[in-house]
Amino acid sequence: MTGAGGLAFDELHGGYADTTVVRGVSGTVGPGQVLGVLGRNGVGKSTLLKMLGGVVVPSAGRVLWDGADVTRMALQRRLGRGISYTPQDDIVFGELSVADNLYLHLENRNPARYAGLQQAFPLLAQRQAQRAGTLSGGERKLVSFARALALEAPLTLLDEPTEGVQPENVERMGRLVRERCTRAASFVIVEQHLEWVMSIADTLLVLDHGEVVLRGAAAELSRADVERHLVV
């Protein structure tokens, strides 16, 4: 495992306190590939996206960046090295309007950088002066990811980013990610809408109890394959 000019993590271990969820999970992600995680709710998926990301320390594995080792390196730190992390849940600061929710990481607020973001979704710019807070959770997700795609990472971690949108923004989204590959950024997707996340994943890990019961490419790998995987 070398990691170098791009993602790899090896036999990663660890959870919360004295719970192991994650248990010997590895994976690559190379320059201009998406990495879909999959799984039933609670086997892990959002916790190995957080030891990726700097918010969980693994208690065992390692986890590389460029070739180098950032397996206890803070989420602060990993974002200078150009790895970015959008958790699941609390993605908006609700008192805070949607422009200073695009803005408040940047060091200006130069619009351009939002421009083609926009286009895409319209609502960015209708909605500039409104409290996020009041915003729907589609809504507020599109505000996320809208923001982790501005700081234009080479890496780019996003923890359910679809959930709640509605299905023309979902397509948008899978569109501006690979637009996005194209220029050799790479991303771990933490998704459960199946379909999307197949199409536009070039490898999938599929997960169970903090487990990879599945993983491959996400041409060979059909629907049902991983499906036997997601039912309770």
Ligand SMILES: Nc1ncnc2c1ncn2[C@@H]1O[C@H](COP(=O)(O)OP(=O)(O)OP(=O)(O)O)[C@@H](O)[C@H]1O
Second form
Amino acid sequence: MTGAGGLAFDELHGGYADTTVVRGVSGTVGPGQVLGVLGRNGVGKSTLLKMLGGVVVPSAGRVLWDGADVTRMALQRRLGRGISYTPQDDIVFGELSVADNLYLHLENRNPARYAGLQQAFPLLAQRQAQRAGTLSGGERKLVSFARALALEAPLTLLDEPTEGVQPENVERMGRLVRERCTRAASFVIVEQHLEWVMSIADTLLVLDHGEVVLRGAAAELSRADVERHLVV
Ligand SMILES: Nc1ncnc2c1ncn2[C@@H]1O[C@H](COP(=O)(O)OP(=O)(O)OP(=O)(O)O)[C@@H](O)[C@H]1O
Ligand SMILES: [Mg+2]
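Here we have the form predicted on its own; I need the corresponding form predicted together with this ligand.
Every chain and every other molecule in the complex is listed next, the one we just looked at coming first.
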């Protein structure tokens, strides 16, 4: 495992206090690739993503990004290295406007960053002045998705980006992700929306009880194979 020119994580273990949630998970994501992470509720998907993003420090294992060991590097420093992480919940500042939320991580309010995103999601332009706390759950997810894509990070980590989002916007999100991949951006996407993630991912990891129970090229795995691990 070198990790050069991409992300590699090796035998990651960890969780919260004395609870181990992720148990020996490994994977790679090359430039321009999407890794989809699936699994039932509570199996450790978000915890894995937090380890990749620098929110949870693994108790064992390594995370390599572009050839450098970032295992213990905190979120902010990872962002400086081109890794953007979007959590599953608490994704907008409710008291701030939509516009303030969108420009939160950008040093200047260069509207060009949002030109394509506003074209795909007119709501982002129409609701700029609205308090983000008054948006629906799916609309908040769109704001956080757009904010992540506006960063144009080489590696974007998204935790259930389509939750509650309207089908037509879910489809557009997929197209935007694939369009970024043509420019060598990489993604790790935790998802419940099986069909969507199978249609945009290059490779899939399915977790159960913190371990990988299925992995492979998205094009080679059947929906039935994956679903077997998702039913309770
Ligand atoms: N901050 C925390 N402190 C303690 N335990 C936590 C914390 N966050 C998550 N857990 C526990 O870790 C386990 C895995 O949680 P995680 O959020 O990684 O699962 P998930 O696969 O993302 O689930 P979901 O599909 O519901 O989002 C769960 O048992 C959860 O209760
Ligand atoms: Mg989760």
